[in-house]
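Just one chain follows, in the form predicted alone, and it is written as structure tokens.
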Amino acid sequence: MSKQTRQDQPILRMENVSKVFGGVTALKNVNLDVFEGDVLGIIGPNGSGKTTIVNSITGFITLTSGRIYFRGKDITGKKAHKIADMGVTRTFQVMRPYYSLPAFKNLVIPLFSPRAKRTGGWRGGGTLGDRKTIAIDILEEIGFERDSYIPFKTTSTLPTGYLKRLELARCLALQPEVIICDEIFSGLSMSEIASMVPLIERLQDDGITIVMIEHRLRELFQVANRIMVLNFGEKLVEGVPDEVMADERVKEAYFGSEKMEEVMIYA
């Protein structure tokens, strides 16, 4: 895992961030400051709120009350589009691709985006002019064959190890300063997480600062640096993974009376 090098300022901050859905408080005043370079995660039984901070930072939901700063600017309320215009991006835990395109042209649409076409195609550098070129490029730096018929077969056909992978990818084509990854390795088979978890240390290694929602708590270890556990929409504790997994009110709230070997393994 790449050190993280620790800014004054976050690049991403919650203040107070409250939701309300009807009569259910799925986040009450949450405070949460990312730094650039973070790789955290945000673990929680389900229903703790995990994704609607998620929802809430990428302008998916509007928020009950409370405010979130990226780089120091107030995105409160701000669309969705804007949000991912500004370079926080996310992806899904239900993966939401053009299924009738090939896998490629999925990455083609946001390359047409005013921020791809802002910060000059993948990486920063050339010309947009082939499209096609870059969404294979992109393709092939998430684990995509690129001298296969992969990237060209249509995106219904491809398994679920593909489709997550080509979530991440549409991100990166928009050259993000930030993702926020939901539940990234579910459905995932063990060597489809072990092929995963180095592509996310090389996206940190980019300078991609990176939110990780997971159930999967050993192989998150592996690349957060710090982690937030959520109970009931409140942030329960903050830190290094071990020192959070060895709290005490953790255990009981998330663990309750399972040991804590079996959950690392199962979980």
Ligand SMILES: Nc1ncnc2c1ncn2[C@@H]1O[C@H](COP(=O)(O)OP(=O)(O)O)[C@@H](O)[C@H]1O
Second form
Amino acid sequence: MSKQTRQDQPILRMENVSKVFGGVTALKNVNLDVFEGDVLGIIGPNGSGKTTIVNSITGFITLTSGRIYFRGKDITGKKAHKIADMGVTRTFQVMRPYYSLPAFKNLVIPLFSPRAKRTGGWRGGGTLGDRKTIAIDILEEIGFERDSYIPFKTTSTLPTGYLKRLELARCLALQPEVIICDEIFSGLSMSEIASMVPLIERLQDDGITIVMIEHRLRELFQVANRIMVLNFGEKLVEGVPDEVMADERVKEAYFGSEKMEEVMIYA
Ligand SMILES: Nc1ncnc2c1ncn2[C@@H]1O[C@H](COP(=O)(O)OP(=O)(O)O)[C@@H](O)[C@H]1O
Ligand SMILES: [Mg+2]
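Coords for the form predicted together with the named molecule, given the form predicted alone:
Next comes the full complex, this chain leading.
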């Protein structure tokens, strides 16, 4: 994939970010630039610090040291809702919808946020007068069938595929500049994953910068223009997918003795 992205000022920058939990160093001096229009993939073994990166950028944890910048502005230590209000949104690896509400009502809540009010919500659709219609528009955009009962079903009764889409929809309701997806493909069937890949591409076409934490390498490498590999909380390699796949350090650290082709199919 050779998508051109802006390389002047990063939209997100992590500068020497470290995070220690008790005795565990989850991140160690991580530097990362994300450019506008990027689909940046972050991969690494379990426990390598991927979710901690998401939590660091989005204000869900306090850094031990280092700084985070959004469009050049220092957002280190800002509260999660302030960072979301700036347009930096995230999905949760363990989904966090309002289970007792109908699916569409999960979006009515972010559609009442200050950012949604300022931007007019998804695609700046106007006055936000009819949040229910906008909520259903967003759900349709991310793959809920519009004229079915699914948007109205109680969230707790929805299959995982819909819950994952709902996580993305909650980001979209904020008219985001950045979406950070924490393992959005995990728990999905092959066909559900295949149907989400074009969705990610569409969001990128809409100008949204995307960071994807992912174990499903084959699909990730289809959409990502850049990959960072984490290992024990440190950046091991960063580059275009082909470079990263060919890197001996990555093969050793991340894939052990397995052949890359096998990992690409079964990961
Ligand atoms: N809230 C926490 N308290 C203590 N240790 C944590 C916490 N969150 C993460 N860790 C530890 O930090 C390391 C990185 O975790 P995480 O970022 O969740 O990894 P990944 O998402 O790559 O699987 C792990 O060793 C994990 O046990
Ligand atoms: Mg994780």
